[in-house]
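Just the one chain here, laid out as structure tokens, in the form predicted on its own.
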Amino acid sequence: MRYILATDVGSTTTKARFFSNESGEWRFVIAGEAPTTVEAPYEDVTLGVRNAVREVEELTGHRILAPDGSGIVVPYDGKMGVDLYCTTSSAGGGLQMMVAGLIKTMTAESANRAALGAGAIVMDVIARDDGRQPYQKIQRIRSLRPDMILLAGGTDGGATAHVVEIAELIKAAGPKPRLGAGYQLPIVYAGNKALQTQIEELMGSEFALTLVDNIRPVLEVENTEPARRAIHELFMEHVMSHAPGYTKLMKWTDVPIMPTPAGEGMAMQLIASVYKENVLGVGLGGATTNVYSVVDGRFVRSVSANLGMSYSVTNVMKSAGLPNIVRWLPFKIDEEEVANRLMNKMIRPTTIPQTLEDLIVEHAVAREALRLGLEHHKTIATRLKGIQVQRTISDMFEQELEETYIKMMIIDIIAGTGGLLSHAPRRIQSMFILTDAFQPEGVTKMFQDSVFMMPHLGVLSTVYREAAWNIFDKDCLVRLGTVIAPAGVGKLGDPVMTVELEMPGGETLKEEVKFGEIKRINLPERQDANAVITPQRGFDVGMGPGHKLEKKVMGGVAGVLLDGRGRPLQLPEDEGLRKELLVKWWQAIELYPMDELKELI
């Protein structure tokens, strides 16, 4: 095998990737893209494909598209053609699908972690206990429209009636498909097993019913893979073939079309199971944000369908609040002018900034978006309700028992992709807005996208492991740095933390960090130090207050981070050190161009 080609076909752009194996290693060649031909007049996909691929012939001079027009040639026959062609799709919005269950924090919440996790948006949960009343419930399952529905309810033996209740709602309904208005709408049954029987004799004749194994056979057990396969399985049949040209570019492709989130999730994914770690990563898009974490191997996926840099702007405005954006600025500004520039981004969602104090704007909104992302994450990633969890007696001196099991001390890595973030002038501005945002504890890696191809590497590595993870590792993964963040909170100028790093030369690095202090050590990407870290008393680095950690720590494009603000991190309520304290930290580490900064302040 010598050449693979991957696409994403999004909802504005089609992105082509191009892989060889010239010299015994797989390596990212070169990108191509063109606007994406979903809606009228072209309405066939395809074409975008092409005209994506075209642009990867004229600048490899290497010929893929069939001269009849018939597609991709695979495969490579010694002059033309690719070994593997695989795709990804989010055009059209996506995969979008209504879930039900019985209980809303209990099957309900199953169900919706599965069809995110399946890569869909998920427009509505039902459940009997949602607060709504039965005609309400049957107004909204109409007016939906989803591509897809996932009905779970009932553990193996337990209840039935309710169940069939749910069930009746959704035949009363009568739902109907957002695409290809001649057809059955696919239901996925993922409920108590008893039931299968009755329900496909309910609604077996009126929509196209999938059955499979219970999301929650019993309370202390989610099986949410076999709904997940079985939602991929009639994307394809069912979603995919209504979409314009797609039944075309399915002939095309070796491998079943993903949807985008899934590709990235897979991605996401791999980087977990490489590394063996606890993974937070995050693709910060122009409409929706999405937040995967895998934590113990536990893989969940968030959608903020509402949260986004370019079409949802403005949403994020809504949500956090201007004072929230202004905080991060450190000129004056009136709130009034950042709304009219975030409307005018979300009515011209192309445009990029053209000046220093529109690009600290954007990534002032960036850090909210990403902050309200993991927020909404935090909500899906939750222990499983309905389980008597034992207690002992000094828990019983805690508050309430937390509900999500993020917890930033225990995540080892930060992975994020979009726009934004791949495209800051300065890698340390997608690393610091990070920062910023997720706020990570201890000793955190940063990972980056380099540009945008974690969903093809995601659907790649489903058929071809080590091919994608040498592309991942060596073209797609910018390694940013580390940083070091202990959590704790003091007063501006009393000693955090002292940092010695013995160095990849032999020398000795010492620092000391106070409260308040941020600075940057430069360590090249790909070389790593041994770091002795020793908090002060009531400095937490993950081995409890006050407790010394030696740890090797990674080094990247933007180096280690020693990061002695606190956590959780606080900025000043008095604006004039609120902006004192921002412009000392950025100019600690060469954040943005200083001359032209100061001209701002």
Second form
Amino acid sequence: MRYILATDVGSTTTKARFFSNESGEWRFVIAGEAPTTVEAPYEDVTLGVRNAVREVEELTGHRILAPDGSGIVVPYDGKMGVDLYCTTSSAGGGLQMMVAGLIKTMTAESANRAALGAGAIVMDVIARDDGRQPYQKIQRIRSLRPDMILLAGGTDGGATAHVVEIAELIKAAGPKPRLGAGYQLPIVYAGNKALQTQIEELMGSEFALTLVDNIRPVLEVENTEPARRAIHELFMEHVMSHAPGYTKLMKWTDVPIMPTPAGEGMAMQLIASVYKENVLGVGLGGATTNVYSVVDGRFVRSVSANLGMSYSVTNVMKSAGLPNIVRWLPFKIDEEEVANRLMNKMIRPTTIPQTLEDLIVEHAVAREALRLGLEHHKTIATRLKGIQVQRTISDMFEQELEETYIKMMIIDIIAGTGGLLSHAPRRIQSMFILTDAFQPEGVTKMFQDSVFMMPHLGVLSTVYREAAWNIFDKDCLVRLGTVIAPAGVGKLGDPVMTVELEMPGGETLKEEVKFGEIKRINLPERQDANAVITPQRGFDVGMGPGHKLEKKVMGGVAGVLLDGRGRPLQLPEDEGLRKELLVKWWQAIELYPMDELKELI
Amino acid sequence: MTITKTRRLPIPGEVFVEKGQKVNYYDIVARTEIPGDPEIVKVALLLGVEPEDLPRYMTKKVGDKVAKDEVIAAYNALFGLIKKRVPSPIDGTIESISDVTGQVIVRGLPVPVEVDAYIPGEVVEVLPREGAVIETNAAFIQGIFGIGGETHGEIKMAVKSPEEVLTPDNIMAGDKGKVLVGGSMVTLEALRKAAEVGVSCIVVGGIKHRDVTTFIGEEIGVAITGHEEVGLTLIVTEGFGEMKMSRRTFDLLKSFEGYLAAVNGATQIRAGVMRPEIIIPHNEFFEQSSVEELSAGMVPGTPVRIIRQPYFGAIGKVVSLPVELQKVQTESDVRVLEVELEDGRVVTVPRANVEIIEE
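Show the form predicted together with the partner chain, please, because up to now only the form predicted on its own has appeared in this conversation.
Every chain and every other molecule in the complex is listed next, the one we just looked at coming first.
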């Protein structure tokens, strides 16, 4: 094995990444990009793939494409070709699913998690108790044109009639597949196993039905893997084979085509498994925001289909509210002017900020998109509901309120990818945007994607884990640094913590951090420092309020941030004070060029 | 230029036109019937019987046509002392009777769906069971954002210059059914008056975010529009805020004042991009499509419009296209170009922030 080619067929751009193993070590060599050709007049994704690969060929002088146009030469024959070609895809809107289950917070929720985990955009979740009348559900199902449906319901040997009711509802609505009515809509049934024959009799003739093991065989267990695997197989067989050019592309690849978010999720899981720590990851895209968590080995993905930085930027404004965006701006700007600018970005999504003011506005929107994305993620990353536990009568009414297990104090790593984060002119900007939005607590390592290649490495990791990790570690993961942030709230100027850092050169730095203060310490990438963090009473860095923590902290291109702003982070209501603090923080960490910033204020 | 429009049914049906046939705006091209909404009736529950016994109590069988309130199931007990009847909630057909759930599905009457020609012209291709392709000679203007769907009307210039703002004073009672052309912006009051008067469509350079939100009654989240029912179609040609309409667009519309136009505000900015359009069918002259010219790409002299701050809306000509990446104020290294603006200033902007325009 000497050469690997991976592509991601995105909704607007096809990105080729070329990897080689020249001296016993796998490295990223070069990137090639070209517009995706899923739409008319081309309607053949392989043209875009070919163009992106041709750019790689031109930049490296290494020939990859077969001269007769038959695709990619595999394996490398000593002169041309690659030993492996794999790809992810989100062109044409990716994988769009509808899920259904019996109870909203139980089987329907498990089905939702399984579909999201498989890389799908979930268009709607239908449940018996979702508050809609049957006719409303039918109208909704009829108006959706999903690529696939995941139907769950009942534990094994549990509910029967109600599960069949949901199946009858779907059958009566007669949903049609998105990519043409010429084939049967795939349905994955992952409910009560005892009903498989009945479901087959009911739905087998009108849908392409796949029966898999129950997603909730018993209430205490969630078993999403068989459903996830079936979704991926059907994605290839039914969805991809009806998308323009994919039948050809499928013949080119050695590895099944994976939805882009599934590839990204694999990359996040790779980080978690290598570091053996809890990870919170995010892909902040133009149209969607995907949040991934791996906590105590449990992987969950959420997708906020309409939170993004270009196509969906006005939806961030709608969901967050303009005042929440404007609160991150230290200069005076009319709210209506911000709204008009964001509307203009939405209708011309490929433009980029030229002025510092415009960049800061985009960064403000990014904080809100990320904040909302995490909020959404927390509603999906919850403990299994419906499990019988001993409760008092009053507790029983609390069942709906069971919380997420995502607590920032237990998150060890935050990793970000996506255009805005990858293209931030200063790396500290992406680190600080992630910090403001996610509000890490305790000691948190911060990573980001160097150039967009997490999906590529994700799909590669399914076949060559070590090669994928080597490239990931050396060329993809940018170590931004570490954030040290005590949880707790105090008064401005009161002491929050003392941090002693034993630097790689042997010297010891001692920093006192006050409430409302932020400091940045240079500690280069691939260097560590031993830290002794002593929080004040009422502040916690992971060992309990006021308790000292000794820990190795990771250096990075942005260094170590000592964040004394408290958690939860609260921006002052007073406009003057808020703006003053923003500028103070930004100045302390050299977030933006200060001379230009001062002109704006 | 030659414009073709594919008029297609959502599901297969019957096509009424033939190749070579001349059609007008409202001529029906194709028709189909979409299966009616199903209604689920919990018959076993209503009769108080077990689901498996349901078939015994049904008075109608699968495939039977039923009228609203017609009895579909009946239960008699105690020599007729207890009588229970289940009526059909709608006119329709019995689709299924389940002895597992005890539910009966009554399918409503089919809903007819028709597709009209939208533009007058000639049928150049028939898509069997789906629709047809209509071709016409027309002037074509693409907007950047719109609301409201397909409509028609006579073009009328409501303002004198592309810089002028369209206010209620520019709208007359006689503008009912017209496609009104404004200048740099339309005010909320003007939109409201236009809807009241019955104006078909307003074409304008810009609109304030706040006004469009108030007019349609909700904030636009994701740009998938065309289904708003606000009494008119709105087509914005430049962007949000007060934006002078491009001189070429304004002059072209002016030269066709009095002509009938087919317009559509539907916008979709994501996979499958759709922008609003103004099609003005005519027989006077036959212009060449400018696609070839545009595909030649940017060269010195190409007219462009800047589509982002700090020169948003400015029009100029490309002076040079430096190969090397250049640092802009944000500190990003980007591909740039130099543009000479109409006022003579030469400015540097990222290539991503300009669009080629036709002179």
